[in-house]
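Take a look at this one chain, the form predicted on its own, written out in structure tokens.
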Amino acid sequence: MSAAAEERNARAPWALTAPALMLFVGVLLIPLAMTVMLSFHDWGQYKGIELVFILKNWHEIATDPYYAEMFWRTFRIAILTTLLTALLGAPEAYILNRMSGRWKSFFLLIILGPLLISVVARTLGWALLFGGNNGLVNKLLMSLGVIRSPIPFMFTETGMVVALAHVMMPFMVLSVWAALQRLNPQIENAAMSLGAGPVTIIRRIIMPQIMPGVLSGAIIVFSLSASAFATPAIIGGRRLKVAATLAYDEFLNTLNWPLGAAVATLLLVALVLIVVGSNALIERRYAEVFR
């Protein structure tokens, strides 16, 4: 092979993959670079932004309450919905395992649809159950005997942890769902011929194969809910703020855009953070799994 030849084989890959890095380099990373800049300008409600450096909006942040119970507010919703969704997302991920062919293909379309379908349109349709103390959800529980009394569950953390968990739950399924796919099913057989109970199958057997599938799931999840917009601005409303929902008043309400940006980057670190640290703690503890 001559020299040219083998130095445009080099280039290759570059140019195979500038189309995509330019991509991502315009629509990302200077997006989010004039963002992390945007927070540091000042702002006024007459002379507008001011392209000065100031610390002022990361030491309001620092230093309001309000900040600090907002966001431990965006991150505690996150964790409920994420172990809401491992709760009923795990089980319904081996059902749907252990079913047929047929049965297997149909309720996994069931599960997958929701993801064809908006997110506000999905919380539009969680409004109207809810729909106050009057709604169908409360009259359903209280006619089952399992609520005496209505729960409120619109501009509530309930109702957004509830809807949140709905329109969630599709990504934990998959996510257990792949780690089941791991599993040898002659491994059941197999303990169930030496006399295991299916309680001992599930907690010896199963779980510990199916943690990482379920552990993946959970960053996902936690991720997504801590930076959803649609459905807590629907049901939570102006009353129930998380990080996202701030930061899109601070930028099209108020017009503070150097504080929305500061919020906004400050929530995307701190996810940053959280997922690349779990995702770190994952593949060491299951290193195994992942060989």
The other form holds:
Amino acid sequence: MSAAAEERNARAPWALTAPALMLFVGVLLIPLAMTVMLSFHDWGQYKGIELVFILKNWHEIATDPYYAEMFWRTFRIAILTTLLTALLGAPEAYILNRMSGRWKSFFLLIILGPLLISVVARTLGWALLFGGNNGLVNKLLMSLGVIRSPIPFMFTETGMVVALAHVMMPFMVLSVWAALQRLNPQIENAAMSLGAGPVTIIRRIIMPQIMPGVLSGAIIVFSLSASAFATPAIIGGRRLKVAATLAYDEFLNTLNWPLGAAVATLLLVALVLIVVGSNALIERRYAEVFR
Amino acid sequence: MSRNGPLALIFHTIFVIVMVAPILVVCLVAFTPEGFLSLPTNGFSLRWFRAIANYPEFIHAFWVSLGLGALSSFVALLFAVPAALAIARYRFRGRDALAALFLSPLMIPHVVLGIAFLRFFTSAGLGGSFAALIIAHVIIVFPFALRLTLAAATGMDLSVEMAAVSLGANGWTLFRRVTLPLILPGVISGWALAFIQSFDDLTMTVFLAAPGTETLPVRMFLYIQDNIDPLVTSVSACVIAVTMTALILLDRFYGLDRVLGGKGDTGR
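What I would like now is the form predicted together with the partner chain, since the data block earlier showed the form predicted on its own; can you produce it?
In what comes next, the whole complex appears, and the chain from above leads the way.
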């Protein structure tokens, strides 16, 4: 290769990525930096946003228990949602994987399809199912004898977790599904031929191998649930706020942009730390499985 | 491989029913003949579908969403295709960092993006404009456009390109006549997935939309905030029908597991 061609080759990837890179610096990194800056500005009911450097918003978030409770609620809902999706999604992915070709792709479409259907429509469906105290879900649970008195779902954390788990379920199924694709069915057969029962096979053979899939699914579900907006807003109403709905209210109702920016910045930083931290933990633990 | 036992099939049946129930109930309630939310017990009626015609806001919002989705996905591809080719073919310093940056909109909460864009476009004097919506949507759909193009470009046979070059094709001809046709299935699927993401986005768009540039999910969300009646279920049913059609077409054309499973996924 001539020197000129080699130089052209070294420049080519940068020439090809330059437009996208400029776009991302100009309209993603700069706005994000501006948001962090905004959280240090001052705001008053009548004076609006003042371009000063002040720790007022951060101090308010750190000291007012209202924010601690709201962030704790956000993460509590996200953790419960993650547990629910893992507990139900992982077995379902396993069952799906054992189905024969045509049924497998049919049910995969049914279960993954909702991923692309409007969150507003799906949450509306839960609002309809929950109803008041005599919604369809309560009627069904009571006629089955599972519960004696109706469970309040609307405007409660229970309702938010159920609806969020439904919205996030495809991510978990997909993630475990991907892990199952890498699994060698011969190992299962080998265990069976050595006399292992179904419970032992699941506990000793399947579980350890799909754990990386469950954990990476859990990270995705957790971070999406902690920053979810539509479902908490519709099911939780105006009183039961999470980080995303609070930031929305501060921006579009109260108009206290600096405080809203601080809430958003804190959410972003907390999520990045949790996601990066647990990613590192998983990769260390399952280094040999990930290859 | 052993078959699923009866217990597994019972679990599976309940699971599928729960997954489908909220979507099904929206579609059923949409056909109610009553003036309030109820399952159609006294026969089906198209009353609430006809009622959509009397709400020009919903129809206008639908066209905004359609135009926004189509345009922002197309613009995203204009940026994503060259970037995907570079990432798929060259090993260069900073390649991983660039890929991570380009996929980062998947990781950043949309509420944070909404706030950042609202702040940015307001100070740029573009607050509430359609142009601002397009730029913001280009950013959030970019990862989807990039990923599917990347998957197609990674699997491509480079000797075809070399043959074209040896026959005298120059850069642009090479791209237009050889490279693009070969990666086209990935590019079109990338466009479709990007379109669906843009069409469905609420969390970010709700910060940017102003009267006149409200998208359908935003219009529906704001409507639900004030009142829930059969009208919003019939609108939802239409949205579900449109998405399902797109989904089935995408599955036939490219394979849903490939689209969602993200082969060539370098992000997660």
